[in-house]
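Coming up is one lone chain in C-alpha cells, specifically the form predicted on its own.
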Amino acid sequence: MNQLLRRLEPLGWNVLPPVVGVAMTAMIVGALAAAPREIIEGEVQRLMYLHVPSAVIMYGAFGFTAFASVMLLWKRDMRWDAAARSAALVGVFLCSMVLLSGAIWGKPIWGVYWTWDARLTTTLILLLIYVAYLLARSVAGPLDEQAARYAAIFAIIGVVDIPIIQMSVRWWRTLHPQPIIFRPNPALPDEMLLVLLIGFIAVASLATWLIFLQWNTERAAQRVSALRAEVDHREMA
C-alpha cells in the first residue's frame, strides 16, 4: 500500500488540479452556452449537468467510505480510517449540493423547494447518516482504533440507503421522473449527453482531488497525534 500511495501522490499535487480546473470550466461553459435550452423546463434544466453527476459521484464517495471501512475492520490499518473519513466528508458535500440544486430546480417545476418525495427523503436520510458518522468519529482522537471500528460499522450499514434511493422512483410513486439517461436509448439529444459526460468528468475529478487533499489532512493529524503520544510517553518515563 505504501508503494502505491507514493506513486499516486504526485498525481494529486500535479495532475488533478489542472484537470479539475479545465473540466469544471468546460462543464460550466457547456451547461450555459453549448447545451440546447430544454423546451419544457427552460433554463433551470441546465442544473442537470451539476445535479446528476453530483448524485452519481456522491454514491461513489459513500461507497468508497464503506469499502475503506471494511478494509479498516479487516486490516486494522488506521490509514483506511483516514480514507473513509475523507471520502465521507466529500460525500456529504456532494449530497448537500444534490439537495440544494434539486431544491432550486424543483421550485419552478414542482412549485415548492422541498416536498417529502421518496427520493428526496431517502437522500436526506443518507446525508444525516454520514453527518452522524463524521460527528461520531470526530469525538475521539485520530488514532482511536475502537472509535474508528465502531464508526466503520455505522458507515457500512449506512451505504444500504444508496440502492433504496436509486430504486425509490420504481418502488413508490414519486415526483421524480423515471430514469432517462442510464438506459439503452437515452431520451436526451447528443449535445446534452456530451455536456453531461463532461459534467461527470468534472465532478469526479473534483471529488477525487478533494478526497486526496482531505486524506493528506487526516494523515497529518494522525502523525501529529502519534508524535504527541510519543512525547507524552517519554516525559512520563
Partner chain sequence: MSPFLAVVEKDLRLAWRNRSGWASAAAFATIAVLTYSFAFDLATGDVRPLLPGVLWTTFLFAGVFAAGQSFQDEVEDGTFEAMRLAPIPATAIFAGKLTANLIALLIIEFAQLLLATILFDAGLFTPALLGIVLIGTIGYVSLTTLLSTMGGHVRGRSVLLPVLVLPLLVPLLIGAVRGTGAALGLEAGTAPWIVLLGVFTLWSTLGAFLLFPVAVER
Contents of the next structure:
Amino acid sequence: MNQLLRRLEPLGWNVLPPVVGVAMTAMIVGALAAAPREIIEGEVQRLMYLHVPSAVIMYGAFGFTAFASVMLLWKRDMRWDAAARSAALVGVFLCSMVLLSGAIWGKPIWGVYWTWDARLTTTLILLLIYVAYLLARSVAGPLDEQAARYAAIFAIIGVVDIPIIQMSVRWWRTLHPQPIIFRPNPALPDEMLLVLLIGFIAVASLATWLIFLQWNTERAAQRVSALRAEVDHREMA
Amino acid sequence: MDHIEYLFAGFAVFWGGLFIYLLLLQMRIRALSQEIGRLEERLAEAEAPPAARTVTPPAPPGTGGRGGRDAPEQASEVAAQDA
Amino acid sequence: MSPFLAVVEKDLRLAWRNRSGWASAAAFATIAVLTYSFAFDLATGDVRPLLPGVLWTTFLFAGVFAAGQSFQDEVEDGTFEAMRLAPIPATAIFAGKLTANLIALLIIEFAQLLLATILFDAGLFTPALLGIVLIGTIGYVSLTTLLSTMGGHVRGRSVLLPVLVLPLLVPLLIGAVRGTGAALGLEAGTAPWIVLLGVFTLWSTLGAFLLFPVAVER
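Now that you have shown the form predicted on its own, what about the form predicted together with the partner chain?
Below, the chain from earlier opens the complete complex, with every other chain and molecule after it.
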C-alpha cells in the first residue's frame, strides 16, 4: 500500500483538480446548452445529467466504504479506516444531492416532491444507514481502533443489506422512471447519451477528488490524535 | 411546461451543497494543520535538553501554562467538527 | 455441559439477576401497545388494520432497548471480559447470548400478544402468526445482539443502537408487517412475505455468526 500511495498521491494534488474542473465545466455546458430539449418533460429534464451519475457514483462510494472496511479488519491499518470514513462521507453528500435534485425534478413532473416509491425509499434508507455509520464512527477519536472496527462491521452488514432492502421495497408498485440507459439498445438519443457520459466522468472525478481531500483530512486528524497522546506522554514523564 | 425555475433550483442546490462541503472541509483542514504545528512545537519543547528542565522542573512556566489552557478548547473544537 | 449451554445458562441467570432492566423493556412494550391502541382509536374508528404495524414497531423498539440493556449489565458485571478470556469459542458465546436474549424477548412478546388480543379483539394465537413472530424475532435479535455486544467501551452506544439497527431492519419490518396482516386475514396471500422474512432472518443470523468472532477478536 505504501508504494502505491507514494505514486498516487502527487496525482491527487496535481492531476485531479484540473480534470475535475474541465469535466464539470463540460458537464454544465453539455447539460444546459448542448443537449437537446426533452419533448415531454421540458427543460427540467436536464437535471438528469447530474442526478443519474450522482446516484451511480454514490453506490460506488458506498461500495468503496465496504471494501476499505474489509481491508481495515484484515490489515488493521488505520489508514483504511480514514479511507472508509472519507468514502462514506462523500457518499452521504452525493446521496443527499440525489434525493434533493430528485425531489426538485419530481415536483413539476410527478406533482409531488416525495412519494414512497421503491427507489426513493431505498435511497433514503441508504442515506440513513451511512449517516448512522458516520455517527457510530465519530463517537470515538480518530485513532480508536475498537470504534473503527465496530463501524467497519456495521458498514459490511449495511452493504450486504442493500440488495435485500431493494428486493423488499421493490415489491411495492413503483413510480420511478425505469432504467433506459443500461440496456443493449439504449432508448436515449445519441446527443443525450454523450452528455450523460460526460456527466458520469465529471461526477466520478469530483467524487474521487473529494474522497482524496477528505482522506487527507482524516489522516491529519489521526496525526493530531497521535501527537496529542505523545505530548501528554512526554510532559507526564 | 418547461419549469425552468426547477432546473435552476436543482443545479443551485448541487453547487450550493458542494460549496458548503468544500468550505467546511477547508475550515477543518486549517484547524487541523494549526493544531499539528502547535503540538509539534510543544513536543520539541518537551524534548528540550535535560539541563534546561532541571532548572524549571515541570516545563517552562509561561508556555506550559498557556498550552495547558489552550489544549481543551482546541480539543472540543475538533470534536465538534468531528460530529 | 457444552460451552453453548453454559453461556445460555449464565446469560439467563444474569438476565434474572438484572430483571429490572428486562422488566422495563416489558413495561415499555406494554405502554407502547396501550398508547398506540388509544391514540389510533381516537383517530380512526377501526384500529384492526393497524394492528400488524403496532405489534412490530413495539417488538423492534423493545428488542433494541432490551439488547442495549442486557449488554450494559454484562459490562458492569465484567462477565463479558471474563468470558472472552476463557477458552470458549466465540461462536458459542454468541449462540448463547442470542438464545438467552431470544428467550427473554419471546416472553415479552407473548405478553404483548395477549394484551393485543384483548385490546384489539383479534385471534392472535394462530400457528401462522406465532411462526412469523418467531422467525422475525430471531432475525432482529441476531442483529441487535451483534451490534450491542461489540465495542462495549464505545461511549454513547446505547443511544446509537436504534439509529444503527432500525434502517437495517426495514426488510424485516416490511415482511413481518405484511405477513402478520395476511395471517390475520387483512390481505390475501402470505407466501412471498414469509419468504422475504425467512431470507432476511437467514441472512442476518448467518452474517452475525460470521462477523461476531471478527468483532470481538483483539
